[in-house]
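Have a look below at one chain only, the form predicted alone, in structure tokens format.
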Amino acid sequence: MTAIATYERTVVSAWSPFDRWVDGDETAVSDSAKRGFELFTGKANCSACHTGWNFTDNKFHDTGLPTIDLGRAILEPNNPKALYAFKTPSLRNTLYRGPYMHDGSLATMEDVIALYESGGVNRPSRSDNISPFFFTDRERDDLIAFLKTLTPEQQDLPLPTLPN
């Protein structure tokens, strides 16, 4: 357990185009990515759960994904919002992490966006932050362009020093 925890502390996202843009470099991201950021924080409401520098609130949410996996409800059976709830992942380095969702059921980021556009399965445990919306093809492309900015051009993962 200690070895895994030690390794996980070494996995940190490198400086990404998004970080350079936030730091004031207007040329670090495309106009498409800037529009995507507006959608991320606005119309799509992604930032309700994907917050902070790691783009996660570290909480558990039912995103409306069709699944039989009870999620967090296994540990919190008396919490109705824990049913089908899974921890919000960071969106840092998201390009390296497909397939997506807790079970790998969505192959592409386009599939993830389609799930959220539809609102997913409408059930009592579904997060209050999720409701259907409509994107044009350009808006989908813009959101993906923004998500790409959260991945550094080059990522070096140092080998951890493990405890004795």
Given for the second form:
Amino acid sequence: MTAIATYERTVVSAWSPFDRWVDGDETAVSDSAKRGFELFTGKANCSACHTGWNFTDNKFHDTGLPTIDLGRAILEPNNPKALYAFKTPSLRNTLYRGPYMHDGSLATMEDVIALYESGGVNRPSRSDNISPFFFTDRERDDLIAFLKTLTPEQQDLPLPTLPN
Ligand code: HEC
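Could I see the form predicted in complex with ligand HEC next, after the form predicted alone?
Okay, now the whole complex, with that chain kicking things off.
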């Protein structure tokens, strides 16, 4: 029992600022990040695919990323929407996971947002949830501030010392 309690304390300390905000702590994230969350679920439509606790629908979509990789179409050759479609990744801890996308073709989070703003390559397989939108510099900063709240400040958690 003591071991489990010790472990659970570690897990709680690994909560991200976003989780603490959802849990009711209004001071856990900045106003900029709160505006970014509005954009994420609103104008930018990110939550159409990056949804739920892990920020993924676990489905396959063509995001419009310029690529020659066939993606899901290898397994579903008769599904026109499977072409260039890849599985939605979680957005938790993304800050330390660049470069981004299945082929690592986007170096920074700014590059990822620029792709979504442009709508990427407009082709028949592209998801109906992807379409160009315009961000001001402040909106871009706000969205990145929000994405940062999905990573716990403390990345390298020391292993708890367990009683024998
Ligand atoms: C149509 C569904 C869809 C929408 C809408 C969408 N995404 Fe994605 N996202 C994906 C898929 C699928 C991938 C993986 C693409 C790949 O690997 O080529 C991805 C990849 C990413 C990645 C890279 C993660 C990694 O680990 O490589 C980030 C960051 C991201 N999306 C953020 C966003 C943001 C921010 C928005 C809103 C502006 C958004 N997404 C909108 C489906 C979507």
